[in-house]
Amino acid sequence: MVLKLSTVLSIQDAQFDAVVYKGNIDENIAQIAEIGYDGVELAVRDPRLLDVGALERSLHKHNLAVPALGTGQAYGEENLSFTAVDSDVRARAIARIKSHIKLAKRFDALVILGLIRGVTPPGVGKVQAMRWLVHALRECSEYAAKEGVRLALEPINRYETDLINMIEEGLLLLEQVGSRYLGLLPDTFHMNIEEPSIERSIRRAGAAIFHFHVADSNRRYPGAGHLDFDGILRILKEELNYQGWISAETLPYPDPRTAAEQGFARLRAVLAADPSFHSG
């Protein structure tokens, strides 16, 4: 089995800090390839603002794949969300994700649904917020199915949203939506906050795992905190036969290159320590 490694590059300006690289697209793509990553996860606020041709040429030049597109910046920079009180904002959030789906199809990538879900708005009950969320996920999943693109919902910790913090909540939501094109994206940083056991939660998610984010307990690169990545990756491979990507979404601490190199070195060491592991 091949486990492939990627890291995150934000290709548009954003306030969100937990990405290793921002801006300087060609230069950063070259550096990511030089370090040894197999791919680059792209954080994209608005696909309409991209020079897709130039991006494709840079990726091809450096032989990097795109496993996933992040969408959270549409929430962070523009306040678009599936659970906004304003129905026009909700509709624009759905339309934005559909544009991500079209771009993802071009790259043979999946689309990440993180903070675009929003939060329960003031004056609105959580039941209503969840109705809006389920409606949006069904519409996006139907569109994704037509395009042959998968969506990955990321459970996020309670300090960032009150909607879907844990793997179990994510699994229940998948049942409500009822689409085989919608799965989960576990993130070790968020799991360390919310899950009683990261290992048990990964096992519980099982085949619903479409993509996997790694960051250490302090949201720095793997190896900078106390999480057991040997055990985590072993569960993914040996117990779940996970076939997807391992993508580092971390703070650029102490600087982007060091974070990317140290994270890659730690993950690669885990893979190399077990002969049944292979990175592309």
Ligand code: LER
Contents of the next structure:
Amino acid sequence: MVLKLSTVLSIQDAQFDAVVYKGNIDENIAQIAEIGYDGVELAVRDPRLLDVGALERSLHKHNLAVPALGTGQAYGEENLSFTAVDSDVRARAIARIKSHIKLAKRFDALVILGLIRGVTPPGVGKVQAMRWLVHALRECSEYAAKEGVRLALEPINRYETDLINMIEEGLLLLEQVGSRYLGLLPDTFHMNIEEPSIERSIRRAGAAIFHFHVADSNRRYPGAGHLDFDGILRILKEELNYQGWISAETLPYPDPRTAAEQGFARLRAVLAADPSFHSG
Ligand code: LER
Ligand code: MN
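Could you drop in the structure for the form predicted in complex with the named molecule? We only have the form predicted on its own so far.
Next comes the full complex, and the chain you just saw is listed first.
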């Protein structure tokens, strides 16, 4: 299998700004394909709001795969989380992720677990929040295993959540949950803030890496900041024999098309510089 490239399209309009594309599904899918990406990662707040048939037609027309579904907007827009004080909200967050799993199955995609984990609520200790988190991950992983869909937990920087900021914490959590359907999603933007060494952490995560987000140090397209994508991609491909996707989740600056084109060009250049790399 070859290393494949995708970028992120938010199906619904959303407050979260680190997605290259928002809305205008068919138009944006056409543009993503035209630039050369192999796939499109979809940020989906609620699968019920989606015209899956139209989406499938558009993906088919432009020959794009869907490697992953992002779910963070269910938290960002609706406050659903695995660690909410209200047990009804926690149950609805789990049910929502199950609906993402069902949708992911149609696309042979994995489901990203990012901000849906929430934050430690005021007045509740982190120990309790982690218990709720482990419980939710177990229930979602069991369901995912039945459906044959994989889940990828994303360590996220401290300014967005206090729960699981680093790869090492993510690995410990995977051990606690104990499902081979649950892995990690490292994101270079978060790693640049939290990890003592991005390279060492990627090596440490190893086979637990199910999916991979790239953005430069300033969360703009790869090449717009100071991260070493040559080194990062070399470890993934050569040392770890990573078989998954590299997905550009970046700010749409200076505009979506330029961000998508520049990011793609930089990643392709890195991959092309090494004869063992190939995309597409
Ligand atoms: C989502 O993939 C992400 O990286 C987070 O920053 C969401 O807030
Ligand atoms: Mn990310």
